Structures are given as C-alpha cells and as structure tokens.
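One chain comes next, on its own, written as structure tokens: the form predicted on its own.
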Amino acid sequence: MTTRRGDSLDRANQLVATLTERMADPQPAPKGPLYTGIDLGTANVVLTVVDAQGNPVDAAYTFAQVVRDGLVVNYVAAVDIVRKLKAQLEERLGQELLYGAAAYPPGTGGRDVKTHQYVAEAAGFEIISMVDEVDAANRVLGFTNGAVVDVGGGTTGISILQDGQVVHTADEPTGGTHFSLVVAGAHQVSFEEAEQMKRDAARHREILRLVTPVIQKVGSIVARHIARYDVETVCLVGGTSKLTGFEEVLAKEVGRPVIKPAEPLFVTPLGIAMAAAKAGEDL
C-alpha cells in the first residue's frame, strides 16, 4: 500500500510536535525503561529519548563540528558533548540513561560506523543498535514508496523505497555547511556568525537567495539516483531543510512533488531514539 503524502506529514509533525512540547515543558519519566537516540551531526549533536512503546519523552541538542562529511573528527569533544547532553536529560527526567543506539550516514561502513558507536560508548551509554540515518528518518515518516532525503550539516543522505523495502541508498558531500560558507562569503562574516544567520528564520528569504545554487547542486544529486526508479515524491529531512523555501527549489531540480515535516531537524534523531526502542524488546 502507498503511504500518502499527507499520512507520513501527519505522522512526523505528530510525533515531533509531543517531542518539542516535552523538551519545552519536561515531565518525570515514564515507569519502564527509556531508550536514547544518538546523532552526531555536522551542525548539531542531538540526544532525544523514548520509551519502551517509541513515544517521544525528552530531547537535548547543541551546535557542534565534531563531524565532517559523516566521520568523526573530534573524538575528545563528541564524547564530551553527548556526555553533557546525557547528564542534562537524566537530571530533567530523573532516571538514568542506559540503552541507546547511534547512527550513521546511508554507505557508510566498517571503522566509520564503529567510531560513532564508540563516542556513544565513551559517553556512558550501552549501544544497542545502529542504523542508517535516513533508515532513521523514515521509522518516524513511515514511507513505504518515494524517496527520502535526509540533508544534514556535511552531507545529503538518500533512501529510496518501493513497497515499504529499500531499493537504493546513498550518502554524498553537499549540505548545510556549504550553505555557510556561500552566507559568510557574501557577508564577510566568519563560518559561526553565518551559521547564526542561516537560522535566523526572519532572514530565510534572504539566505535562499544566497543558497539557491547549493540547494539546485542537491536537487541535482537527488535526480541522479532517483533516475532509475519509479519515485513520485521526495520528502526531506534534516535540520539544513528547515530553510524556508528549500523544497519548492529542490522540486523543480527533481521535477517531482518535495515535502518537509514542520520541525525537520528533529525526524531523524527521533527515529534513531526509536530503533533503540524497538531492539530493546529483545533484551
């Protein structure tokens, strides 16, 4: 059966919605075990937490560049920084963290996978499972044909299904961080001040202007890979899309129908926090 548009948009603003109305007014953890999702972004690390069912608890995030394109640059400082983000949520919720899984971009493989596991590891958390970022995405989305594209900080991640099973993934350079650069090259700014301006959301119509190539060197990577299959419409993902009008570009790069959950920064971790949920059924 296909999953309609306005189904997999209900769904993510839904679950993302009670997600940021827990971050926003936090409440004592549910009885029963809690699970941790883990996402070391290039732009952000972001912690959010579920409980045995999958239902959204508690979140806590920061802007961070302990990543790049992927791979974990700054072992020291991610383990640090999910370690405070971790003690910030345990001290809101009152209970101890235990289980979680990580992620990683779609292709990724071996030692790079196994790297953000470690930081999760270091920072005091026993990982349960790891899966793919967009896999993630789609846990909260519930796509089963289309494509979904997850732009993060350093990379824009694709996942292609057909009848509910991933037909084709892929991972590629080209995301917020460009974007970045474009605004401080404009402006004569430094990298952090433009990554402040880009999520000024009164100065959106302004930084498109700005970003437009970048966004149509995505819609171009996104056409490539979707070429081959029968995909009638593409659905976004990652904190780089929140940009508003960043899907009426890309549609006419892919020339097919783009949408975007409400809060797009938060589907992906949400889904992370989500798989852990699911194994830990099995322990």
Second form
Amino acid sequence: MTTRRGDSLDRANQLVATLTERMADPQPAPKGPLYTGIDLGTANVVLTVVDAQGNPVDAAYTFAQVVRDGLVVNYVAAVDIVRKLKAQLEERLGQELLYGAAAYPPGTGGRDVKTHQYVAEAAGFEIISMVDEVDAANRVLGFTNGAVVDVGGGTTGISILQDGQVVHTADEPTGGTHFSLVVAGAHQVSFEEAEQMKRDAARHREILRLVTPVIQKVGSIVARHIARYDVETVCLVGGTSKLTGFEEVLAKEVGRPVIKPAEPLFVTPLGIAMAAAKAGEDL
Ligand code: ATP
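Can I get the form predicted together with adenosine-5'-triphosphate (ATP) as well, since the one above is the form predicted on its own?
So here's everything in the complex, that chain up top.
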C-alpha cells in the first residue's frame, strides 16, 4: 500500500508546527520524563526535546562547524556546544535533561557512530538510542513507501522504504555547503555572506537559478539510488530543501513527484528525540 501523500505531510507539519510554537513561546516542562534528540550536523547542532509520548516540547540550535561530511572534526567544540544548548533548554524548561538519542548519517561506520554518541555523553546525556538520520526523519513523516531525501549542510542522505521497511540507505557528499560556495563565487562574497543570502527567502528566486546545477547533481544522485526500486514519491527534508523551488527542479531530475513539509529543517531533529522517547519505553 502506498502512503497517501497528504496524510503523511499533515502529520509531519502538525508535529513541527507544535515544536516551533513551543520554541517561540516556551512552556513549563510537562510532568514525566523528557527525552532529547541530539543532531550534530555540518551546519547546525540541534537539540530537540519531547515528552514520553513523543510530543514536541522545545528545541534549541546553533550554527556550528564541528562536523564535516557526517564526521565529528572538532570534538571539544562539539561537546561545548551541546553542553550549552542543554543548559539553555534546562533553564527554559526548569528540568534536567538526562536521556537522549543521537543520530548519524546513513551508512556511517561503527567508530564514527560512537563519536557522535561520545559527544552527547560528554555533554551530560545518557544515550539510550543511536538512530540513522533518515530513519529519524521518517518517524515524523511516517512514510511507508517511497524515498526520503535529507539534504543537509554537507551531505544528501537517502532512505528507500517499501511496505514500511528500509530497503536501501546512502549518504553522499553534496549539500548546502556546495550551494553556498556557488553563491559565494557568483557574487564574489565570503562563504558566511553567501550563507546569509541563501537563507533570505526574498532572494530565493535568484539563488535557485544559480544553484540549479547543484540541485541537478543532487537529483542525479537520488535518481541513481532509486533506479532499482519502485519509488512513486520522493519526500525532501533537511535545511537545504527550504530553498523555494528546490522540489520542482528535483522532480524534473528524478521524474517523480517531490513533496516537502512546511518546515523541513526540524523534521530529522524531532525524529531523533522521538527515537529517544521510544527507547525510553523499555527503560
Ligand atoms: P548534515 O546533515 O549534512 O550534516 P546539517 O544537519 O547541519 O548537515 P541541516 O541543519 O538540515 O543540515 O541544514 C543546514 C543547511 O540548510 C545549511 O547549508 C543552510 O545554509 C541551509 N539552510 C538553512 N536555512 C535555509 C533557508 N532558509 N534557505 C536555504 N537554505 C537554508
């Protein structure tokens, strides 16, 4: 049975909308245990908190360059950032955050997965689950058939689902950083300035034109991975997919409908926290 597209995105949109409302207007922590998702990304470190039922409670994030292509490259700075975001959330919620899950890009090997775990543990979390990033995203999307594509800062993660089972995963080094480099080159500005330009929705039409070849590259990667499978729909998540019009260019490349939630940046981080809450049921 194919997932009905509207249903899947309605649920994800509702969950992420609740999370962003809580971030804008923090509420006292609900009774009972809380669970945190720790997402160490190439561009952003995001901590997301849910209650024991997996309902969104709060989140905090910061731009950071402590991970490259899914690997932790600055361990000390990564621990420091996670510790600060943890303290910030604890102060807002009036409760200590103990249990967490951390995530790794699909296909990451054992030692590199452990490094993500050690960062979270050194920052004061008890890690009760390690989860694949695209698998985490799918906890929010609830896709049963199709491809989930997570275009982050450094990489594009792909997960193909058939009848609710993940049948193929991959992570390839093309992401938002490459978009920013193209924008920086075209406008003769620094990488940081290009990042700012890229995030300005008012400039998205112009940016889209510049980065179309990079989206086509992402498309060729996705097309290669889905070729052997019966994929009807592709669902886009990750911060880079916030670029207006990304989905239309990608749809042309992969020859299939491409959908994306209203706020694709928080889908994976929220799913990581939900994985922690699920693991908490067995404690
Ligand atoms: P990775 O998963 O590759 O390790 P990450 O988890 O840090 O990286 P995300 O947080 O999903 O990745 O996305 C970060 C990327 O999203 C950055 O390249 C950033 O420039 C881009 N981005 C964020 N907001 C926007 C926006 N409004 N428009 C365009 N791009 C955006």
